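What follows is a single chain, given as structure tokens, in the form predicted on its own.
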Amino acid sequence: MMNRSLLLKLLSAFIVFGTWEIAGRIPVSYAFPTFIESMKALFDMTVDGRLFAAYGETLKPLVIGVIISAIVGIAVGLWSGLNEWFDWLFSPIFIVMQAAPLAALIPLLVMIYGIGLTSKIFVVCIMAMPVIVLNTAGAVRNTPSSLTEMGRSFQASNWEVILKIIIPAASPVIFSGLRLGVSAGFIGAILSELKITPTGVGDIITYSRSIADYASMYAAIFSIIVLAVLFLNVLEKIERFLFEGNNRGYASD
């Protein structure tokens, strides 16, 4: 029998591009083409290359964005979670990194950095590591104090308190900030090859809208947000992984 979770996520897609191919055809605007026109044109790209020459540009500022953020974005987090005025000091800044406009900001980096890779692993870094932090910060915040206290108690030193307890019982939060920070980064990626230089995917969505090719401008859009939502899956998978005492199920599964 097929399972509920699979019988769920096929009934969505059903109805999703089932409307994306009704609102094609009716049309509601001559810019916006049917379900199976972009997923041709989708095939098309895939086959003849250009989307996998594409993304081996896109995916060098994400990756390496990611991963920086990712980085630098749990240490910081944690830090500020275990020191009140090293979060005092840097809490404020990252609130304003994530309520800035980036629009605005993506000028000034182009203006230091240029318009190579340097300025969109910036865009990439700014857009995800703020929510990472906040998020990692508060998870580590709010650990139980009995927790930590039970632990201590037991003669664990600060380091194994750390690692064993409040770690462990902030990343369900922390994870989430790392799922949000990867779609932010993606976001991040996409505006940065669309604001910055046209490389990558954004040279495909730029140049499609620029000829009317609006089927091969939403297969590309599509094909980011597919990309997305593999990562997203792999990191539930690493988290379970990691803490599987902790598996509280997904809206995934």
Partner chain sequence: DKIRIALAETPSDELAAFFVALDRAKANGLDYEWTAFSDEELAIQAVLSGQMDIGFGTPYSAMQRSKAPLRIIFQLSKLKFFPVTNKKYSKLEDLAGEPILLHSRGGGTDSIANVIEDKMGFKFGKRSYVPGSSNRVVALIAGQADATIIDLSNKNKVVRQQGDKFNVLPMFDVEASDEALFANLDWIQSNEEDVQIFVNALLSTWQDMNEDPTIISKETNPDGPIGQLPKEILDELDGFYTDAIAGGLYDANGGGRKGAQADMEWYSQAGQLEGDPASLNVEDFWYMAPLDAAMAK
Contents of the next structure:
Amino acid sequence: MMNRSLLLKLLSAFIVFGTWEIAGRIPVSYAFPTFIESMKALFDMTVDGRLFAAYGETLKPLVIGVIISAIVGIAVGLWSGLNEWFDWLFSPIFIVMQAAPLAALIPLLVMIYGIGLTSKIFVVCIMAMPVIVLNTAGAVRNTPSSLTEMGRSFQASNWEVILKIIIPAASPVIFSGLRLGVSAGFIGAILSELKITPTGVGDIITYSRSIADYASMYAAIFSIIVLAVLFLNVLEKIERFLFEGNNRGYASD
Amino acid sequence: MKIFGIRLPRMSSLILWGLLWEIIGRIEFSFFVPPLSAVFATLFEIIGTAAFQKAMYETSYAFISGVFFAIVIGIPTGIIMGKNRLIDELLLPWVNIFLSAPLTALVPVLMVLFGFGMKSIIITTTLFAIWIIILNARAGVMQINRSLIEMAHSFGASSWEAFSKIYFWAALPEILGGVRIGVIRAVKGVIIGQLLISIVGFGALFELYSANFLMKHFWAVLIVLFALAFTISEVLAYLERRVSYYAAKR
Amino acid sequence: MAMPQTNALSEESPSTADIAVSARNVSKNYDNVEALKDLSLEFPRGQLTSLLGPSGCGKTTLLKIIAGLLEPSAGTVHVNGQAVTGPGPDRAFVFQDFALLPWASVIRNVAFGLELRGVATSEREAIAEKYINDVGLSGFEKSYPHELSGGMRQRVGLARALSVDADVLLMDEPFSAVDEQTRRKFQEDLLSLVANENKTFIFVTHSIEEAVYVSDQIAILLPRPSRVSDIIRPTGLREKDLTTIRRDPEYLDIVDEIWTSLKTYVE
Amino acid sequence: MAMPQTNALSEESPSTADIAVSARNVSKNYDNVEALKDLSLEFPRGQLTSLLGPSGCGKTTLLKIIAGLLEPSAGTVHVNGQAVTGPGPDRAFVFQDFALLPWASVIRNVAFGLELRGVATSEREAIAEKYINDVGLSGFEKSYPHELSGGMRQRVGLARALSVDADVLLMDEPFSAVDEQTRRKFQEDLLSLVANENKTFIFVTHSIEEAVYVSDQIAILLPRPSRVSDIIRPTGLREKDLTTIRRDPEYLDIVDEIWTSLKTYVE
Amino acid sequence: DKIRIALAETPSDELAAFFVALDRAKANGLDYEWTAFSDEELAIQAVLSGQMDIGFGTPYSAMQRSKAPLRIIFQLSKLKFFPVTNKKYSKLEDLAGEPILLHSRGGGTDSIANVIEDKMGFKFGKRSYVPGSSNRVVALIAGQADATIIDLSNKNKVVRQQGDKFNVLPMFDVEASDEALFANLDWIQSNEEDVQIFVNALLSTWQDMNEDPTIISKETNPDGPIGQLPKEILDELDGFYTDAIAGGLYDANGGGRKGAQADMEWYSQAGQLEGDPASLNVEDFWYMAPLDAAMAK
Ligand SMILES: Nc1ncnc2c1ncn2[C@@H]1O[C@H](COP(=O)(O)OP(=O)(O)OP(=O)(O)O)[C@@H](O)[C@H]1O
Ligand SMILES: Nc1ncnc2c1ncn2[C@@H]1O[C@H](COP(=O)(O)OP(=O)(O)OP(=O)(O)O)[C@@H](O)[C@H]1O
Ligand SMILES: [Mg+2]
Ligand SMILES: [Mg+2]
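Please move on to the form predicted in complex with the partner chain, as the form predicted on its own is already shown.
What follows is the entire complex, opening with the chain shown before.
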């Protein structure tokens, strides 16, 4: 079974990369390199260390931003899931934030927070936080009441109810919020490198493009997607590790 | 939320925040935050201009088409993935990758593949919205009560009947949830597309106003967008609540 | 015919009666679970046969094979002399978990089987109306399933299966969700259905009392992999007075006998 | 004491026995639903009291009020002479829907009550182990709830309530999900628990037979708004032989009597 | 068919003259549509992949690297940029080793910085990049940067509004192109007629504008993309073009051979063209025929 799914994964990867290679060979555009060219550029970048230097820059706002968003987001989400007043006051802000196209705000942020790390972290946070907050709050509100009642019938304190029942019960939805949040954070980090100051991977993308080195540009894009996927896999592993029993597999099996 | 026995409407706290904004604007805390009332005045001024209406048209056109494709392609794809294990295993990794990949990084690739005009913006919008719609439709189908399907079969339903009379409806709460998140992401997508691909629509207005430091104009357009996104998302949330009565009982 | 026939009759009585459904040497394996193994059983027309056996022994599996919803790994099922290859209009299923469409009203749910058979709206609603009335739900046509109590929902599923007017009714624990009081009423309704219509009922239950009370024939299944261990025909009971049957020594004997035969499987 | 005492005894016998739990003039309104109305009932220590009544009549509501999970709109509940203001260590609840933590293994679920009471890991796991064994689940300690069948899940909830060693056990349809065979075993286990430990059991069921079989006292509730319509004490049965009790005329009399009294409520 | 023009920025005051020229060309029968891209590189990419016909920018490195035969046909504006610093610095040499804020890596301001380093014989400190002159002005005013290089109109704004706080450092003259119009050679040759109309209109506008900068605001179509800009921007149009003409931003001859030669030298010096400037063939980068024909009229 394991082999079959691995095989299918490889097969679908082969189809997609093969299509890319063919499209690059036609070529569909002067600005579209082949898969092999891009991978070679990626290899060169990795070997000469440019890629690591670039990620050193990119990951800083991303990781800081995501950590802040996760901690603050979950805390605020818990609070507004538990407290009606807090929810009334603050959740509209996050709904507005979630719905709002914050990309448009970036120029403003630059003006207020400058071109440094701060405004990039800020961009990551405003992209990542709303979905984390809203998912957490929703999940907390939807905790099955029979579980909290059960806890209370065994005299759990409020903190115990939160830590031992509400958070684990809400964890699948919290984690899916984190997933969407991290992915939005990645979008924010790249956006800020494309729109605020080109550093890190954003710089490789824009600079390669400006000198028409499209293979390097695609290599950089490829690497960031790989990184995002790895990041999310790690998150999934953490979730599996923490709340094993929540994983119930295919409903059909 | 209840206060002194009066039920406060869900979003009424926004009024409070608007007041706070007005005060911050009035005390001239920062050049970047003009008073809300001034922003609204500007809003009424520009809302009639041809430039604004053109931007509105271009943005809604891209947005509506993008969302349309995301829904029309996303829902059936998700349903098929939920039904068919082979297709699911082939597609799921990619759906997950695109859901989590920073799509902004992909935008340059899209431009090359699909051109630089409206088409790419629409595709960007679709790409922002479609993955979560697929995943949710898939999740909706996967949690369908097997016996509903067996019931339909036992009464001799054809595949199309099973699709239109069972799968779609049974997955509807999840589908609507996915569409709501997808639509919200699409608003982001359309603006990001307009900023990164070709500068048209509201993206162009933002660019212009911020480059020239026309803060009132800037906020006015932003408020229009907030309001649009907010309304759409609340309408969908309302629909979702309409069907959620059976969500817990399937 | 006063004595219950407890054994060995499985070979004789079906041959005398008209057989509506017969399962021959049916086996069914799920990936690595052997659910049914070489099971043979015949269901006489116009009678009610109960399947009784420990949880997970394969009762639902057998029912679904008869319905044509599952394919057996080996063996065949014949309904009215025809080999089963898929669902057909001659069989209707009452699902253990009701399988109601939560987004549809009671009347649409009851008419759903007819809808799928292409019956026109007005006609199928008239038929549905009649069966809604029969199961005692008139007045609730416009209600949605979530507005009904468990017992009422089960009756909707029952009405739906009855409305398509199939020869064979496959009922998977049809009274499991109703409270004892309502259940008793249903059992009585079921008995009058069996008496008045020439339909064949296949009935799964966990309750020995219920099986003895409503059945013409009870098949006792072994734990997985399941075969028929015993067939009991409480025929003598059918002529007795319903209000006193529960204290009838014959009835109690059969219950006890089944109980002893099942008891060995309980851990 | 050979005859079942069917009525009027509610006033006498509790005064002679030691009362563990008493509900006095309890009413409960949900927004616009009147669930309980001026209900009074006493539960003697060391005995099992069953609540029997139509679906939706307020049995769960009453249990939750006793548990301190709900506040009555009027009236008070006393447990061991103390007015109930909230949940306490003297009461344990077996939930109708099991209320298991889906992310926790069987042993963690069973030990969860003890965990909340601050018992050290090794000690509470030893205790949980014992009760898992008692309910026949040994070997499943590391499984998760979704890997268990309905009946097994219910037993986990049972083991959890037993493990905290509370004086009063509140059991809301604790055997509803298990098949008849397992259910009978549990009933017998329950009887030996009642006989051997000086605990007070409050037991909700839909099955008249079950109630008569396991109870010292049966309270029959009216449909909503609920009050006690009748209290039946099948005391004479307790001394009889378990294997034959089901054909005992006394037993059957009581079942019939309750049945007649409930029948009026069935639509 | 319509010719497709790829702008490198959204229509604003700086593009007013270009749109005036487009209107003139339209009157002469040119059918066109335009798309605004967020930066020059995208416009280049769009022309490279054939999705656009004519682009904005100075695609010298793309010309050398890619296999596509891109040619410049008209110089729109010159690289008139100005080092602006706070009072700490008063001449270019003071910036040795100091951090500086530029537009983008490989862009025009970057090339200016390269040439400054080259000519003055020093190196700047850390270069950071903020796209948009106005954003760099904000950074400067907010004290997030001490030195930057900005365009003419923003320089004038700073001088007018905060002249007491900032210095404009004196710098050598630059004749090279900042923005030019370019297209694929094959396309130019197969659309000779359209290109000619276009270049004629551009040249006439550029010449008229050098005579009288206010013709831009006069000729601007009130229903066109420029006419639709907020009043706050339109009011400054005359001022902008008067300053620009005075500052020599717009060459009345559309660059031509002189401009091309300046580009060769400049971009080689800036490191964006490889090879000795003398050995570079202007014909590989510019297509002079339409401009020559327009000049001949
Ligand atoms: N889809 C499936 N995949 C794998 N095993 C299955 C599947 N469906 C049923 N089984 C197994 O087959 C056996 C028989 O299942 P079935 O549902 O027929 O039991 P049952 O007799 O109806 O039980 P119950 O009384 O609990 O309804 C069970 O042990 C079950 O674990
Ligand atoms: N949270 C609630 N809000 C409003 N009404 C409620 C609520 N909980 C219960 N009720 C109502 O109160 C009545 C009693 O409910 P309860 O759950 O106590 O019944 P029950 O006797 O336990 O029924 P069952 O036999 O179905 O378990 C029901 O009519 C129900 O509709
Ligand atoms: Mg079954
Ligand atoms: Mg209840």
